[in-house]
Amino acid sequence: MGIYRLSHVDITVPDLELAAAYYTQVMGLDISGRTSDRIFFKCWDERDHHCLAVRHDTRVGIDRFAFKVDRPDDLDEFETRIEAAGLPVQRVSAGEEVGQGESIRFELPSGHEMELVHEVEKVGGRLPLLNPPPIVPDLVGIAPPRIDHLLVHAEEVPEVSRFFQDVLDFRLTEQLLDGGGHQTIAFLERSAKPHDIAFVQGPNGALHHFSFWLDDWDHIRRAADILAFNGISIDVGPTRHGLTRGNTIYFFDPMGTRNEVFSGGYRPDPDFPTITWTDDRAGRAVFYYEGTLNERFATVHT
């Protein structure tokens, strides 16, 4: 029983066509579906219907994020747990959302809408399942193989961190504590990687970034070349995190939503202990090479 990975992130943008151009030509994602007000994207090595949904709205922000569960019965089990924790749960019927079956939705203590889903339409990737080659020769842009994680804000990080651990069975891999021992950053995982989701202190309901996986540092460097060539606003990087030990670039899509490409990090085995950073090392924790946080790192979207 359980959650096993991030499924998709749903955001809002004021210009759908600009979003389509950026996410296909610069990021190198595939469009997997469209409605009158939404575009759905997937990475080349993903087989589910989408990892990113972009909806037209005057605001720039986040609608929700979804995680996949292992079995249909997991939805019932988590509904019981979440309601026992005092949070109301909404059932979403199969077919109500493009590309997916029945799901449950609930509002986290951080104010974000989260969804759990089991059945997602399979649309296939760019490689065959029989005798596949190791590469796709005609990829465009950065072309990450999959979505990796997201980071969102919470006014009370310990509260939502504890909910993810006690109710949703996530593990705390890393944390940052302030001078009083209060948790201000929490990294949590379900898929044996440094994090599937992270929370950083800030306004409830806000998005910091969502991130795509790249295979190695050379792909990170190549992504920086592509971003610079296309005039994309780079926030930080290429650089390295202390938290997660991963390689990174933060940058903004043309509407102002922060994206990341990420590579590396460690594998947290089942007995992996939580790593703790202290506030006096916050700069090194977030950007290890620079040792400081830039002003734009606090930029959020609700």
Given for the second form:
Number of protein chains: 4
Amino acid sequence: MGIYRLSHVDITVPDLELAAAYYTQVMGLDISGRTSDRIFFKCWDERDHHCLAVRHDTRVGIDRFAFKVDRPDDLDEFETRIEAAGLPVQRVSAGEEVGQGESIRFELPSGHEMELVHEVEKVGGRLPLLNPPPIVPDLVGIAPPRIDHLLVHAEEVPEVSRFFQDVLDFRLTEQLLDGGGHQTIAFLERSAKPHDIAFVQGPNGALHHFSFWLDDWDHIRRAADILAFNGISIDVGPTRHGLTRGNTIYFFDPMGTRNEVFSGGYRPDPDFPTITWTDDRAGRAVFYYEGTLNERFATVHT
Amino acid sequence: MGIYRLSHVDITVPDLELAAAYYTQVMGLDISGRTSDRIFFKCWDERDHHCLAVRHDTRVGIDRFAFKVDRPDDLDEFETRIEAAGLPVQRVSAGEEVGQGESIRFELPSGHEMELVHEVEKVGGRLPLLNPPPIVPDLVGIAPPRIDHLLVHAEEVPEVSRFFQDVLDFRLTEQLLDGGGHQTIAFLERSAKPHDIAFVQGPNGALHHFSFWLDDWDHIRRAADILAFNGISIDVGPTRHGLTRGNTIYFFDPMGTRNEVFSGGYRPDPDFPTITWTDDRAGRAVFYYEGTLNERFATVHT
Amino acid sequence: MGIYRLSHVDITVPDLELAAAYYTQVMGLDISGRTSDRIFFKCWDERDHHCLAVRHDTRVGIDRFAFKVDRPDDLDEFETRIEAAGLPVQRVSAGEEVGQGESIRFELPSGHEMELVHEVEKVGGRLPLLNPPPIVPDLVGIAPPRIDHLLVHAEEVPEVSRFFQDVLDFRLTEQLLDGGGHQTIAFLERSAKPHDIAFVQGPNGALHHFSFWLDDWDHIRRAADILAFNGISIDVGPTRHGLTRGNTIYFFDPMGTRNEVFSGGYRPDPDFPTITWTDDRAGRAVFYYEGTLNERFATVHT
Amino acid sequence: MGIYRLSHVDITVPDLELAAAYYTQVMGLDISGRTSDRIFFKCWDERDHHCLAVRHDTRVGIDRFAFKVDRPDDLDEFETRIEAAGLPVQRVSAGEEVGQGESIRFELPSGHEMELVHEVEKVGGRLPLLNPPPIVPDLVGIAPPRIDHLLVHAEEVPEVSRFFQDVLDFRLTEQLLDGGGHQTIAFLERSAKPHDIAFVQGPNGALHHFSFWLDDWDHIRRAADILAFNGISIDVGPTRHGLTRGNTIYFFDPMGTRNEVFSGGYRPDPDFPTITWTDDRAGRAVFYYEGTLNERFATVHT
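Could you present the same protein in the form predicted together with a further copy of the same chain, rather than the form predicted on its own shown above?
What follows is the whole complex; the chain from before opens it.
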């Protein structure tokens, strides 16, 4: 049946302990694993091993991102398709990667390493599967229930957007076209959400942000309270997107990677028609309340 | 790829004009079609012809409910599967039903008539597909963006629950087992929601309620304000479910059909493990704040 | 200038330790003092010594409630006025009562002991007075910022309501009149709130509930989550009052005293005209969403 | 008993019809009166004749602001006090001003004309005083229930702040001191709110903004939706103040006067201790989430 969820984002940070402190105390994730140079985090309502891996490196950046597929033989089918599309595919054996089984990796036309994985170690969520209460009483920090999506850059958005649609069966929910009709933003989904991944024109290989889900506009305020209390640098928000209609705050982890908390938006089904934005409305598309992009938002990435 | 959305619920009412007044002025739906004995309604963010059809009849009841399938040949495949499961299937030709193409209908083990449809007339939503604002400024009443799910009764929940899983490829997100381990509630989904349909032990053929989505807990309050202002009888709520974790109000349309507005809850993926409730927690399962079911909730259906 | 705030409610409980556990862990108050048979509690945003005192006693009940006056000589003036109204007044010397200076006490026509106090020990809130953040990060439980009001019974509401207006300078914001035009509910205020105290027809000397302020409708939901998680018996709510327009949950502490969390409502100024409700709208007056009073709400008091 | 409410703000606009369109359709006020060169507006939950008057003038500016006093002889007493403080006082006879009786006017040390009024024509709110529902169903635009406060500039904040405390009996809730200990912001109240008026160092006679109350954080979002939908220029927000702890959006009416919607904050009583901010925290004091003042916020006034 194909891809159904963003599995994890693997980033690099110059300070592992600072990352551990921030992602547990401020973002409110749980640590689900550690190696000598990596820490793995998960959200309280996720059952898979991790949704975020941070690796020690002198530079701040992104190693790869992984999506999860529904059936074991999906890996074979995607390998065939991706190679047919001209991209070399690398197999990663079970056991090579912490917390997951066999996977395939390949470099996207946008320069990012992408991974598809089927088998992920189940470590369980914070709620029991027998008579669960609807809340976890002792959460710390923002504590999003799950990761939601990521946004990366591409020099040629149409190329990678087509790859996601044609080869990976993603659906294009929204796009922004510049004055010449060239696609500079593409939002793509596989899980009845406005986006699981988005591409924005920019340097190949760069990460703009990854995003965590919050249930409610009031949780967005609470997140802002926690961020400001902890002295975290807020980039933009609380505000609302035109694209997706969702509510949002962008901010930077202490090492410099942009995070987002996101709430709301519609639920696209397979018959959802693509929404198109034109360049003259780019400001409203990205930040509906402000109507303009700040310089930092448009230019800072990792 | 199969079923992906609750398409429409077809109910009967003794007073068409009262139904029209309530579903437009209080619930805030749009009328998308009328015949001599039927009115068709849709939500502002839905693009298909209707999510609710009311037919004039002296009794209050349910004619059928319809789900939408992804591909034209899904109808053939489901026809084969359903007949193989021993249920007769009836073809409805394109043009026979208002607003939709060919469909198949069959009677469930729970006595309900169910329909599968692929082609539905697109009448469009209230927002444009080019540079849409995130809000519609002139909505009236509660104005939910879309229908969410329905809950019906079955004398034998396990039988119809198995049919939905085995034949229709639904996933069982939550169940309640009585003291003898017999399944008396089954929540089933096909669209990354806690439920698209649910079965609760009770008389075959009966409708408990259908439900509209709201984005936020504050919209739940606003719905309660509007309902009470209009003198609509609130059954239970605002409150929260243990099952689904969602926020809810149950209430009755003026003809007597129970409606719900629903918000929140988790997003199950294909790897979501079934949550099980035991009978001693049935009160918390259904109404987490109250911890008990009121008599009316447990016994009134249409 | 007279009375400006509900200072504290003094109740009796059969189990001091259970009271301590509930009012700190679930309600989220701080303990500000203890004697051999009493515990004193305060809210995080209050600076006075306590807003709630619980005294050990075999019965659950109310000892008294206290309001705070603006100026030292207000005590003298009120003593004169109250005695002129025919009620004996008792002086309580500074040092006799934990956490407060001299006060006067008197028995209301409704049989309750009321106290007026000017000097209260300042123990400070949880936020500093220099560069305070807007949030306290480590609050536990519901954690209301302050006490808001109390509601007590009176056999003759008009009599005690007149006393509060004529002698204590309260303003009547809302009243309910029965079919014969007899006042059976009176809401009275001294601090730009819908009520600081309310009287409802019922047995003299009885307490219906006291109430804590919450800032927002979402905090009402969060309170419901916490109450239900802790197995606290919710009486009614989340819902909305017609009287005051406020949002509310009523619930019982584990010893049996009814508590409320309250949010919203208007801000009456001295020129606020009294709102009148008639008996046929009593249900909407008290619970606007339900439109009816449950038996327990109308009959259980302590 | 003195001053108890901001009564009205009188501004000038170059386009009366544009002002009428904006303040009714976007802000959602009601027009309560018109003359050849003035329009008077009120909020739906206010009963007095107006809270905002706009006068046609080529420049955008402020004519005066008025506060309401509790008793007829308060005007005499304040006249005496104000003249004793060295400020000339002008009597305005009943009938001279639309919608109000006799008043006194005087020029503040900050160069603003201030008015005190006792008698204001009661035109009533949108809700009845008999059995009122808690909501008005047909409101348009943001529709705040009432005006809340205003913020004006003063070259010498301490001077006017002292005048408000010593002569007009306001209480100082919060202040910001610069590095030399000089007061550059003063928040002052008379009605159990964080501020009824505030002074910020700047050019004498200038208006920074006036502000309308909203009940809830969700209403702040809804206001942002409405503002952006109508193309209104948002200055800052939705965000949160350190000063007052309130939630806010600043924006400009189409003629250029800054408006605010405001929600939350504490309720100061007469024993509320003044909160002090130091210059190094000025950013957090004003915009807690951003931590900095934007140039426009700090420099644009009318």
